[in-house]
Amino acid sequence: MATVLPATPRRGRWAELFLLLIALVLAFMAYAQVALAATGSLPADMTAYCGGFTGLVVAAHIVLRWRAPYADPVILPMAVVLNGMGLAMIYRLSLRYEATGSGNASIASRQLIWTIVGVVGAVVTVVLVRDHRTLRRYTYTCMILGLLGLVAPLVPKLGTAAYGARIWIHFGPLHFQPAELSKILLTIFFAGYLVANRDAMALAGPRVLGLQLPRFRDLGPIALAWLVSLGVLVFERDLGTSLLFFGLFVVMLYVATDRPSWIVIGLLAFAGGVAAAYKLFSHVQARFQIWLDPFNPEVLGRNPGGSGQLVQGLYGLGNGGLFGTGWGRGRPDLTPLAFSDFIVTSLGEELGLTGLLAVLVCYLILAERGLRTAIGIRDGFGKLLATGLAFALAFQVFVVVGGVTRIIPLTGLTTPFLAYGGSSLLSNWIIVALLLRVSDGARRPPPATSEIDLTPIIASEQERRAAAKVADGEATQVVRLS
């Protein structure tokens, strides 16, 4: 009997090692040059913060070793470098404040922690879901609770009001934001119920203006989940937030039922949207204001809800340059909320139109690598969950980058891994580890090893020739081979 042995793929770990070493090199680096620039030394707790940053991503990468060694090498230390940056950054703006004596100067300690409570919250994520497909077993429970994070903030002594928008809760001392978490839920959900019920919505229903309509019956829970969205926007002034779950929800219908009709659909439904809420609501009405013509005295000037944030990052951006004015010397801190919001002009004003551009890179492999998991992996949950976690990854940092910019209207989300924030920190890395397991069962090789008996092959080939040897008079027995 011959064996069909498969090709055994590389799994990638002393790659993802390496790439590693570089990401923590550049994070170190940004992070001594911050304290070189602003106070001519080097940080007092520099020892201790380059082994603990090392010690925890170490033990990250050795837990997917054995947990997860066949998961995706690149995407860990795409995290890592952008994780680094963002401290290196909050770092810089925290001495600033505690120069001016502004009460911001505990955020960088503060981003550490939460740094350490990401890399743990990911790593126990992949350890414990040892497959990816046991989490379509909780479809309708991450319904619920995703929906239930979204609402929320609207209890009464549990949700806090915070620059116009509630969408915050407080347990004591703690703040934390829900919807950053509802955003996972709710993408394993749309994914387990979409790979349930594509065919259903691709397939029946009306035709209309020659779209292909799915039935309501088939459409409710989708239907639910966006009308909570748009409560989002109404109740809790969160237009990010409803613009990140309306965008979600329209990618994944769409890759799901392969229809383009959704885009259409989707569309025209988020132009109704706007054009709804633009007349319905005056903080959206000063959003765009503030977009259309920030420069206006009347708009500048006004108090709350002017443009004066945006045209800081603007002129900081300005002062930045091609290059930057390098790490520490610039003035980030004059832009409000700098170290979160507005972090990406922060880095654009220091780092400069290159410096911002390589970030921006990094954003567009992590996004990639999510992408080529979903391609790779064999299952349509598989497919659905990463497709579904790396838009909202890319779709987040487009809409950040979008509004500091001007390129579409502000929206109060956080920039991925930079921004100040521990639920934002949080959840990216829980999605960085689900993406993790997802590429680990994309590029695992299959768990049996195939087998081709090739036995009744050549006995069909020898049979053959032996016949043809009694035709031709060369032999007058035939031994059939078994």
Second form
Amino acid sequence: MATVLPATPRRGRWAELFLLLIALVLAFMAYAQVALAATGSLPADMTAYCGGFTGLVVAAHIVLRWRAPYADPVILPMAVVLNGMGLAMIYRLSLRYEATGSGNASIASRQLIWTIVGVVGAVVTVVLVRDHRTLRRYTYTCMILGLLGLVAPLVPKLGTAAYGARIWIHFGPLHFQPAELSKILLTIFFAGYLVANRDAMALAGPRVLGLQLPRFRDLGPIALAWLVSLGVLVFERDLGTSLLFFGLFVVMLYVATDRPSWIVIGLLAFAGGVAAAYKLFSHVQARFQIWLDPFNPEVLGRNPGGSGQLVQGLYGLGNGGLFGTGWGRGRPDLTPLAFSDFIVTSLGEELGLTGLLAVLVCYLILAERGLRTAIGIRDGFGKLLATGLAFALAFQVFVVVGGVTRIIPLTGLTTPFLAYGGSSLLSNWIIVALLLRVSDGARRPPPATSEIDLTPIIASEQERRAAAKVADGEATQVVRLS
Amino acid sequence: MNAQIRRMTVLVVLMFLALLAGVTWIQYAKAAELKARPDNTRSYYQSFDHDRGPIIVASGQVIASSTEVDDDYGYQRQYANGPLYAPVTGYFTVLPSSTGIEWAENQVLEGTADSLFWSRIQDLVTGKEPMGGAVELTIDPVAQQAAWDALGDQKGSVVVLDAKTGEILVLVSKPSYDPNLLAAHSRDDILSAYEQMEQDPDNPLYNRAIAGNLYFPGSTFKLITAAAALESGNYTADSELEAPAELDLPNSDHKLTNFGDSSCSSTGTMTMAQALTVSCNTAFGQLGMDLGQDALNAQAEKFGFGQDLAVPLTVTPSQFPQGMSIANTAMAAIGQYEVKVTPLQMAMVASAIVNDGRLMEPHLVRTERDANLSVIATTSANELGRPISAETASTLHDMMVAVAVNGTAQRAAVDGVTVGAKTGTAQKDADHAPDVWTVGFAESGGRSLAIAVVVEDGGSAGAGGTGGTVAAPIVSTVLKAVLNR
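Next up, can you give the form predicted in complex with the partner chain of this protein, since the form predicted alone came first?
The complete assembly is shown below, putting the previous chain first.
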């Protein structure tokens, strides 16, 4: 008698542990080298740092074994190594600032605390969100909270402006960039909203010039997103966030509906908005001038709003060359905000082109794993959520690294995991947690045959909507009715 | 939706390819251009913020070194005995204008020279702080100090060459400056020190040995005139030259006279050897006119006039004027009119004479070494050319020995050493006493040295100073120091 044994799928937890150890060793070596270059001896807190960081990461690993045993094994190590490199560079800069009094030396200890908060936040997210589909219940709650987060910095007394952008809010001593969390909340909202309405948005509407245009009333959400991004651009002077939200929304809309017309409409609308902003606002004009002609003495010398920071960043990259100066041996501290917006040029200076390419490839792997998760997960909400989160991460890296390398105009966005900043670290760790959660669902083997619910997944539009209300077992593919 | 997600994956990959291309463009293709930009303070701090290698003189004495300090620049450059070696070391300044060996050997001292590639790789692997290489010079510190002391408070220069190898053993320029003042880390301090040096009427920043304003060679140029005559094949040391008390210069009111308006010879003629011994102006003026300016110019060029030379400091080419009238040719033949030379050039002339007609390329760097002082490059003796035949060299050699034994350069003599020399007293203008010269050589124990000494404005003797009385004794003192006597 033949018995059919279910194949045990590879969970990859041991592979994850192995990769985590490599990530930790890299982070510790960087941390040690920074202090060796600056003071000639190991950091005073080397043991505590290694022990604490290892404990934190191993704890996260154990929680994954317990709560998400099928989660993608590459995502966590990539986040750890990026976070570790960021910590080493921020520590390196803080030593320099301490020695010369030229900057805030407390950034390293704060970033360390925020790393702990971030990883704990990720663990809590994985534990609390047992199934990503539960998030869909909070679609509109997320929208409201997300939009509130975007506009909160505009509230007098609560919001503060720094470096020309009004994107911070503060409660007593705590400063927070709410847009970072809004990124997650709005991704959940987009995913929930689009999965419910995508059929209508995908199928109805006239065809013009080979493009199937949406119906006028379906333009509502994209118009709203456009207005909000423009509002962010105009009132908070935050080009980066504006670009990120709009790009994220357009991509999710396209993935949900498979209609390139959304991308065309989105690009045209964004281009129109930027063109209008360029005409109306001098700071937008200045950004373009800095982008196109940073070495022009007039642009270089202008203060504020000159290209000095960008040029210093380019000099840093040039100074690094192929192999870099080595940890602690360059002069990244000459670049303003070398620990946040320009941390990529700081790393490029000390680790060289080789090191910077490795960092970029880490991001690419992280994003690719997220997108692979999106393909693997079976429900539409999960697909959109994972696509949105992975794309947001990749797009954010593109906007900020593209900005400092003059591929696109420089806009202020934090570099995920690397840059100094609590809101950014916490929200990126939550993104990692959500991707881990979705990937656990994607890689988990289907339940044994007897447990499969044999009700048809799709029959008609009405049934599909009814099924959606149950919020379970979302359809994988939509039958096209046209 | 999977098809769209795959397309988005392609989009993400394309975005990252753009980033990878962007950083590669900046960090690989454009890196050198970015580093070279004048406002790039990074390259500028970078060149200070590492252990720049030392400059060492022949006995292993360190004359320039870097010590770690706690400021933005990381290291402080220090010059032991700064003014003595300033014309050699130059200075390494935070203003973008280093000079001397600091400038010429910058890549070795900084550790970025191609020859240091392997030691950089080693540093990369072992994680050692990259250090600059060392530069060992040919300068003989004892002789350098002796020359410095012998010049005393007088302005001028001393150059000594090893005639067989071209090594520069002494290179003194006075007055000098303290390079430590220009290696300060405060721009304001440097600028005020530099301004003071630049406005000093004695021009301490001039490197009189190889550059500066150049000097009239005066009668020392007669060596070249004599060389041209001997090389023409129509003259020997014993050829009788006309030596009137006054030489009429064609198409000119000017008459060429001898030193102190004396007559060289009671008979009106004398041999070339005798003419050189007493430095007879009229005899060499006439000889110059007979040879013609082209022959003189050709001979001067063979000795190095008008040629670019780097030792590796840039040497200002000495000048022999073109298109002269016959009268001026006579003046040029005795080293007046617009003939201008560096002391190094005149030492080169003497070196070819003592080295059988072979002119060796002068150089200051003996070895380049890595941070562990292992030799990575040695400067080998290189023949620049043969400006005169061995016979001519031998003839001139004997004529110069005669000058040191019986003639104007008797004070250049050193006991027990074959010394040859030629003095010069170069008229400048009515307001200044003449610049006085002695150019010569010494042979002892298998060594051949060439020396040029110039003292400005007659030195401490003022208007009464001559090459024989002021410069020749310095030659003797310096030769003794070099030869350890």
